[in-house]
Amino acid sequence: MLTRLLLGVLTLLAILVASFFLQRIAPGGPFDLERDMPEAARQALIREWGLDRPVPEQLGLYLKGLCRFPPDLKRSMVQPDYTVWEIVGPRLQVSASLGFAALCIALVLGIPLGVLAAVHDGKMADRVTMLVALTGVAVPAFVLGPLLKWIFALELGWLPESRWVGPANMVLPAFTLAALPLATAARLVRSEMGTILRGDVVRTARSQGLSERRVVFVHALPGALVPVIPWLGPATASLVTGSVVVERIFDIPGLGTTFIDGAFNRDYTLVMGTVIVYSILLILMNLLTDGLLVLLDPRARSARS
């Protein structure tokens, strides 16, 4: 685990360096949108932010600020009255709420659907379940989101159309965001569960006279969850940090929208702040899922010992 933690730190450093240089290579700058700004004022801002220095020196100063406690994410270049964390923090809470809701929907519905399909392999329940999963993969969020809005908000009037003012506003975007991971979880569980149900362990359990429910949920399901664990890390980080498409459709002030706006405005510090948050979440979730995988899968435990 210590080795993986060190690799995570090195990965984070590599992501930061690559993101820093890629922003500087891209054409334009954070003050180019202010076309009415006098050139002298523009040059003064460039000197104030240190953008006239060599890029490696800028990177060194930025990394030095991150090594402080608490880390210094700087001020926003486009909104200098706010620090990057003052912008990112509230939006991360919104994206985290939406992402965790979508993840719960994906797991609570996806795992039982996968089990149902595997138990009824080749039958109608299997075909219907896999059709639902295929639909979740094939229909993009920019189609599913407006469709759900039209049916449940505009036609039926059961749920709010958009905005982010209460729990009811979370339902439609959460189901839209959950469609793809729900389908993925169902397919992973169905594939692994089908293999386990045809294996020696299950045949032995059935020969001992155990009920089919006990065979499925006690002897087969834990093994069927093993392929879900490695997928869970990046999926959780992606859901928590927000989906730009879903946030745009439902007018949600989340982190994904903030990242895109920062990129369009060439707000270097804001983009770096969102990259840092996303990267740390991704690395932490991967470390957590590695630990869960070791607990659930004896083969992974022996491989790491």
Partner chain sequence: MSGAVSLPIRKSWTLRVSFAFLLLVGGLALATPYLDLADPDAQNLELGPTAPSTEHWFGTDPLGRDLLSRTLYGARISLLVGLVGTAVAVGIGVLYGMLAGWWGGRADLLMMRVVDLLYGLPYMFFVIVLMVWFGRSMINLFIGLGAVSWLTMARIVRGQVLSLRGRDYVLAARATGLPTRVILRKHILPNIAAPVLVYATLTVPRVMLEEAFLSFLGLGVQPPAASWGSLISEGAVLFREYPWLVLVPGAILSVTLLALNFFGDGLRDRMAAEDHPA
The other form holds:
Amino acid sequence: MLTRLLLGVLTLLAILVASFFLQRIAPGGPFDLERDMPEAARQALIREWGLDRPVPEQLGLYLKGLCRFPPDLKRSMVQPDYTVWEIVGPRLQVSASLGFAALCIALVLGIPLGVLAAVHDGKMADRVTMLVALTGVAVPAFVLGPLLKWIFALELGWLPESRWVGPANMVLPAFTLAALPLATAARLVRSEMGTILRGDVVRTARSQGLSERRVVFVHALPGALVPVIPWLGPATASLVTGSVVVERIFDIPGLGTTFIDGAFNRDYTLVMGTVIVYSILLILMNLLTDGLLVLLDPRARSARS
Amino acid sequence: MSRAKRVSAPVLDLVWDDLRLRFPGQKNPVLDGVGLRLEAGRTLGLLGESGSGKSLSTLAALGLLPRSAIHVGGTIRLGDTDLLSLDARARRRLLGATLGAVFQDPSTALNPYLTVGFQMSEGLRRIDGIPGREAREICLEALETCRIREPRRALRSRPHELSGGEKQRVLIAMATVRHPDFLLADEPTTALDVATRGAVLEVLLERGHDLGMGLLLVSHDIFLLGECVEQMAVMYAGRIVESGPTRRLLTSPRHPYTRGLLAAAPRLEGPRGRLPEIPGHPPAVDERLPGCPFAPRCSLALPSCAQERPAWVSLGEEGGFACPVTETEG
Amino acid sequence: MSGAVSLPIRKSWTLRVSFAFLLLVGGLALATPYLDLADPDAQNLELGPTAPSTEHWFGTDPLGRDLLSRTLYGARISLLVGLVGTAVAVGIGVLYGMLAGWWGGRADLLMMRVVDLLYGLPYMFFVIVLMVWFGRSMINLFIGLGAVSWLTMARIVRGQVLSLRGRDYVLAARATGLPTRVILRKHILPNIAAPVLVYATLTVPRVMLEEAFLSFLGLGVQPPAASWGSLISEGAVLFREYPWLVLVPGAILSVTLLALNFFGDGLRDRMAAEDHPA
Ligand code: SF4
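Let me have the form predicted in complex with the partner chain next, following on from the form predicted on its own.
Next comes the full complex, and the chain you just saw is listed first.
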């Protein structure tokens, strides 16, 4: 666990350094966009932000700021009235709740769908479920989102079409975002469950005369969930990616949009701030995953105790 | 030791009658008329190479066949009940209560996520409605008679904490914890260490004897069966080719296949697995001849053997066999 | 044993249908310039956006451009990006995987650890940054998409090489002192060609999806060129009024991705069945 944590910190550092350098070697800078700014003022800004110093030195300074408590994410270069945290914080809240809702939907619907398909292997329920799952993989969020919006907001008028003001506004974006991980979870569970249902453990359970429901849920399900856990890391990454699109479609002030805007405006500090938040999120997710695996895997557990 | 007699109603025999099964995509049936009689309280050995259909015959009785298997004909009867025509619920009610089963590989048969105690007591608690504490006592006793050392610790442990031999003994205890009338054991020692095989087999036989169960022991090892069962049936390519009292089979086998098996290996420490002395291999399902499936490997084969299905020659009390050529030996 | 007999029949049905569909799409994309189509860039502001009709099968966009023609020309771009991006990904993945598998041991462990780590990152952000900061050119698009789509390929190749490494003919080649480069090219590469091709088929839809994702954000193909993704992106702005602007290219993109996935899965299953005949 400790090595894992160390590795996480190392990864974080690597990502930081990489994004830092990528920013600096790219042509252009944060103050190029304002055309009418006098050259002298631009130079003054560049000096003020230390952008004229060697890149490693800039990086050192930035990292030093991070080591403070609370970590100093600096001010936004483009909106200097705000600190990066003031911009990122509230948006993180929005994105996190959206992402969390989507992940919950994906797991709560995807796992039972996978189980259902595996139990009805080859039959109608299986085919239908897997078609749904494949559709989830093949219909991208930027098609599904507008489609859902069209049906449920514009045609039926059941749900608000966009923006982020109440729980009802969350429904469509969360489902849009959940489609891909839902489909993936269903496929993962189906394939593992299928293997387990054909395996020895289930044969033993059945030979005990246990009800099919008990066989599936008590004996087969725990094993079928195992591959879902290591997948949670990559799933979070794909949620983060997907959120960029979903936020745009549904007009949600989230972190993905912040990142894109920051990138467009060459707002170095804002981009770095977002990158840091995302990385920490992903590292935490991976740690959580590892912890869950240890908890679930009987071998790992007894090795520890 | 005297055979423990049941107080309840006399137990009926378990009878396979001309059982035929097929798999989709294959033109020949994989089980082609299996007939067996497992008498209550007695022991029967089912002998055959892998692929002969002996495991399928066992699974069929348990209702645990692969879903794709097609029932072509025949029955498996327990008294007047045809097991194959029971619905899933009724069949389930028999499992664990009337029919117990032990399979080949103990390393994968137990659920790695659940404690031994939970798995063992599940049927008692869930189906018989016995309270947990009491169920635990029953399990403890079963483990003890199966010679598990420290049964209390075993109950608390998870499968990976047990050795292979221990696991199989746990599985034997588990299969018999609800005192079924029959125990079907499919190659119960094949996957084990050579050193632990004897002990586990002993436990199995003892347990069967103590509970007065009818025991079906499936194996590919004629000498192993020869030492522990009263009756024996020899299976080849989906058919029973010879059956009868063990003594008769070992001393005066009538079917050329049985003879080949006996000739194949020396009595002591014989090679396990393959039976190398009979040339050739058992045919794949779709390569079986319409007549005697053993014909390509049989030294006595006549041209007609490949075409005409050998009729069953009954020897009365001494069983029977399926070979018209050796029938004339008298 | 029974399932293995019936399965390929069902699979090859989807394989055939998806293959036919892909041939159709590919053929249309190739033939587009020679078809009697409306100019995809010809604006007709008077006409403006229209719903699908006999004259404009897919309707027209707000600038009065024929959506059918734009969709077909878009297919060329989408497929091109998918194929070239995949080629880049295959190049990187095969090289990386071969080296990891060949070296084995610690180098392999480290290299695969890196792959694991990259799997867990929202790598599209890297491409976003690349496109924003280094210019939205086709070349950058190819490089960017290729650079993030090679992970699975590397894993597969590495596994294959690892198992080939101990084969007799490879050992013999090593014993004769052939340089590693030659062994990899002459003895290993031909033997991993089949799985590489199959997984390349599965990479194409992923790259196409990623392109569409970028184009949707306005970071992919730049106007006046249009891919399916950028058509969807353009349509999304006016989605309220003219939903077909999104739904038509969206449906086509989705069905194509579905077909590519089916096709790749089918190939993979067939290959697996050949490896382990039941
Ligand atoms: S019937 Fe013919 S082939 Fe079959 S065992 Fe008898 S002699 Fe051999």
